[in-house]
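What follows is a single chain, given as structure tokens, in the form predicted on its own.
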Amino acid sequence: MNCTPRFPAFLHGGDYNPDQWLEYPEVLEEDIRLMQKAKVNAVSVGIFSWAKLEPEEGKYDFAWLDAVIDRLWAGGIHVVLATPSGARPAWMAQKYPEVLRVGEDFRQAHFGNRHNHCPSSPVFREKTRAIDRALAERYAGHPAVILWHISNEFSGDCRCPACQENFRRFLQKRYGLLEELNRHWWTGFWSMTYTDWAQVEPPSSIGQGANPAMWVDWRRFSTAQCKDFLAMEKETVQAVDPSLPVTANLMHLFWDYDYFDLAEAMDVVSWDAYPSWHIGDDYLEASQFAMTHDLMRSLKDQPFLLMESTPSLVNWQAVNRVKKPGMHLLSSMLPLAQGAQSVMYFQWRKGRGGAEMFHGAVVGHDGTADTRTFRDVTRVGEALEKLAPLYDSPKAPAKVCMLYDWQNKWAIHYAQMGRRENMDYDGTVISHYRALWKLGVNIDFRDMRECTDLSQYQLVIAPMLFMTRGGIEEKLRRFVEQGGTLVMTYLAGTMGEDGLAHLGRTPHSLTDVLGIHTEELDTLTDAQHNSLRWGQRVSRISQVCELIRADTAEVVGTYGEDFYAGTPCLTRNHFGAGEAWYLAARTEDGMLAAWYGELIRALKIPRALPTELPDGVVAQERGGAVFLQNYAPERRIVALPGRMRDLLTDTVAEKEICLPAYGVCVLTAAE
């Protein structure tokens, strides 16, 4: 599958803001020359350009954009054209204040910043449709335009009267009767029972803010609002030309919306990745962004686009560090290894003012190509040209699936238990993912609703499956019965999709599959620890210790300390033709790496490179090629299974290869 069928090639470029430089025509001319020099072949144009495109209500000015797109096309550069809905112009906020959001304190925002529009506002929707339609009619057929970029980094929610009414309608559709809402929200507690739909308000810091089920439903509603707005923009531009695909750039493991749901409203998934290199352990940082790349690929089971990254540094972190030599190429190859079809940046040229005037860019305030950053970017452009044969080559079909579910994450956060609001769902998933990523195993992600058929996998991992929904219990049961290997962890099967705790033993409907049931949950402070004793090994435990009882399961590991020392912590149970493992505590990475290493070997799951890799080095497969990456600040020697050719340097290595600090190579078998 090609993300951009009008231009089926790795995209290299980034956010381009010519509307900020219209008073500097010499800069706009120089941009084309520099883009060509940096091997840039596509740029995103029009993001946040509403005030230039429609300086007065109903009066469009496309002359400047005509000239920019024509100039880019003449220079051989393609355009990802954005709709400008991420930031409305001042005249709109002044004339139609209802387009501005109302916050959690029920106060309306003033004009300023971005992403503070009300998604329910009829006026905002009307103005958005109008400018989107005008853009589509003018540019959808332009040969330079290869993709629609809808808005920018959707985020947040609104509590204005219109959104409140939409929330009530959402709940009425979900629950039908008010009595059912009261039952599922358990409103008899604290005498919170509703007797009229008009009494239901969004959760807030000044109203009802302690009901977990209410909060999860609000997040579901906010996702539905965003999805509907995105679908409205998509429908508007594609009414002119349905062949031009649509994307909307997402953000890491973003809290506000369920991305599996939101992705249904777009043709192509793209996202903005900003790792914090050289702040801590770069290998750990790389692993969590590799996970998100795999997650983005999994949202629609197709290649994705890296829409934004920094060519050097950002300006919004507490400490903003530049990339050390080698890191830019290495970090740009990371998304390609996980299935991306682009390396794009924010931003092409540093602005002279505004909030991001000191954010990294390909071209700095000096306006020259004589910088380390520009040379690093050019090197990536050259690498993408060498890797062109891999463009439409996907990763090999994964034999491992991990469950990642936004609604489950919300439910854990709002549940008011254990380490309150700090149960670290994302961190737990990442730690399990990291062990498999290190092994060079391809991994798909599914949420509970999407994992309709697990038969293609040998191993399914479901960390902290606190909420069960979408019939997940039956899906997992069938998977194990038919010969699959299942891994589950603490908190499994505790509550249902309706927000109510399951009655009876947990994990709900899976106690016989796992051969255990849970009894208590103990959580630890950051200074406290326990241990897991399994075989001759001892591993440290932190944060969470679940007390379980083994019914039919084999006890593989036990707790080492506290009053539950000697009780089960790691179990295995045979069920049907398969087996199910249960890990009752949060363990250190070393234990997970060793444990998953044994599972992968036993299941004979393919690895990118069947050799032991030194610390900091990881190998990932794509299209039969091996992306060998060194995230250590020192060189590493890697043993090879045979003669291999590096596509980036066109050199052949025999028995081993030396990777410099932050080095990367892309290897194929050498004839």
Ligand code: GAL
The other form holds:
Amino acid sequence: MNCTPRFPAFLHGGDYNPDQWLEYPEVLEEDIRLMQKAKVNAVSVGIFSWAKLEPEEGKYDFAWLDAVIDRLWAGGIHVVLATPSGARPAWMAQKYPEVLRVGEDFRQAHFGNRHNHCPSSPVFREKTRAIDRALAERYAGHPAVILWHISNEFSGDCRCPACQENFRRFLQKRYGLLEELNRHWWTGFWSMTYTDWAQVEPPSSIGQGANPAMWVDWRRFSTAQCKDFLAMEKETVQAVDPSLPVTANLMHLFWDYDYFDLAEAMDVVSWDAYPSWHIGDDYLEASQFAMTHDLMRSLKDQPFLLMESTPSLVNWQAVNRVKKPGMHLLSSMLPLAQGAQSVMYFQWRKGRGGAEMFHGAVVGHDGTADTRTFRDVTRVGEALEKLAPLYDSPKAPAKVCMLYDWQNKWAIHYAQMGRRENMDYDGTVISHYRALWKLGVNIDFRDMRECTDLSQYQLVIAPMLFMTRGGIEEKLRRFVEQGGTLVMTYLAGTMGEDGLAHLGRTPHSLTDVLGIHTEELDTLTDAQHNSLRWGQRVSRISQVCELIRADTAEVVGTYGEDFYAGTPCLTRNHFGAGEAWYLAARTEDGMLAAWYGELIRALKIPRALPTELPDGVVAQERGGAVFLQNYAPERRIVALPGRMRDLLTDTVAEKEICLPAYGVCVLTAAE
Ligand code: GAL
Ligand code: ZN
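Moving on from the form predicted on its own, kindly provide the form predicted together with the ligand as a structure.
Once more the chain from above appears, this time first in line as the rest of the complex follows.
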């Protein structure tokens, strides 16, 4: 599958904002020459161009964009064309203030910034449709244009009267009767019973802020609103030409919307990845971004695009570090190893002013190609050309599946339990993922609704599956029965998707599969610890200790301390033709690495490189090639299983290969 069928090649380029440079014609000419030099083949144009495209209500000016697109195309550069709904012009906010969002405290925003429209506003929708249609009519058939980039990084929600009305309609559809809403929101508590739909308002800091079921429904509603807006834009542009695919750029494990759901409204998934290199441990940082790349690939189970990344530094961290030598190529190969079909940047050229004038860009204020950043970018362009044979080769089918579920994440957060500030669902999924990534196995993600067929997997891991939905209990039961290996952890099967706690023993409907039941949830301060004793080994436990009882399960590990010392912490149960593990406490990375190492070996799950890799080094497979990446600040020697050729340097290594600090190579078997 190709993300951009009109130009089936790795895309290299990024956000291009020529509308900020219209008074500098020589700069616009020079851009093309520099893009060619940097081996840029595609740029995203028009992302925040509404004020330039429609300077006055209903009066469009496309002349400048015609010239930009024609100039790019004459230079052999393709265009990812954006719709401008990510920011609205000042005249619109002035004339129709209802296009601006109403916040969490029911206050309306003023004009300024971006990403702050009301998704319900009929005027905003009408204006968006009109400009989208005009753009599509003018450019969808242009040979340069290969993809629609809808809006920019959709985020947030709105509490204006129109959105409130839509929220009530959403709830009426979900619950039918007000009594049902009262039942699911458990409104008998604190005398919150609603007697009229008009009394139902969005959750807020000055009204109802503490009802978990309501909050989760609000997030579902916000997702539905965003999806509806995206679908409207998609339909509008594709009414003109249905063959031009649509993407919307997503963000790292983003809180506001359920991305599995949102992804249904786009043809191609793309996202903006901004790791913070050289602040802490780069290997840990890389593993979280690898996880999100795999998640993005999994949203539609197809290749995805890296739509933005920085060629050097960002400007919005507390401390902004430039990439050390090697890191730009290395960090650009990371998404590729997980299945991406592009390396794109924010942004092509640094603006002279505005909030991002000092954010990294391919071309700086000096305007030359003679910079370290420009050379790094060119090197990535060259690497992508060398890797062209891998373009439409995906990763080999994964044998391991992890569950990651947005609705579960929201449910854990709003439930007000345990470590109230942060139960750290994301961190937990990442730590389990990291152990598997390090082992060089391929990993798919599914949410509870999406995982209709688990039979293609040998190992399914469901960390912190607090809320069950989509019949997941039955799906997991069948998977184990038929011979699969299941891993579950603390919090499993505690509440239903209807917002209510499960009654009876938990994990709900899975106690026989797991051979255990859970009894109490203890959480620790950061200074407190417990330990897991398993076999001859002792591993540290932090933050979360669930007290469980083993029914039919074999106790593989026990707690080392506290009044529950000696009680089960790690268990294994045979069920049907498979087995189900339960890990009741939060253990350190070392334990997860050792435990998953044994599981992967026992299940004979394929690994990118079967050898032991030194600290900081990871190997990932794609299209039969091995992306060997060194995130350590020192060189590393890696033993190879045989003669291998590095596609990036076209050299052959015999028994071992030496990777410099932040070095990367892409290896295939050599004759
Ligand atoms: C992204 C955004 C870009 C730019 C970039 C800076 O989130 O889409 O427009 O602001 O961050 O890192
Ligand atoms: Zn609104």
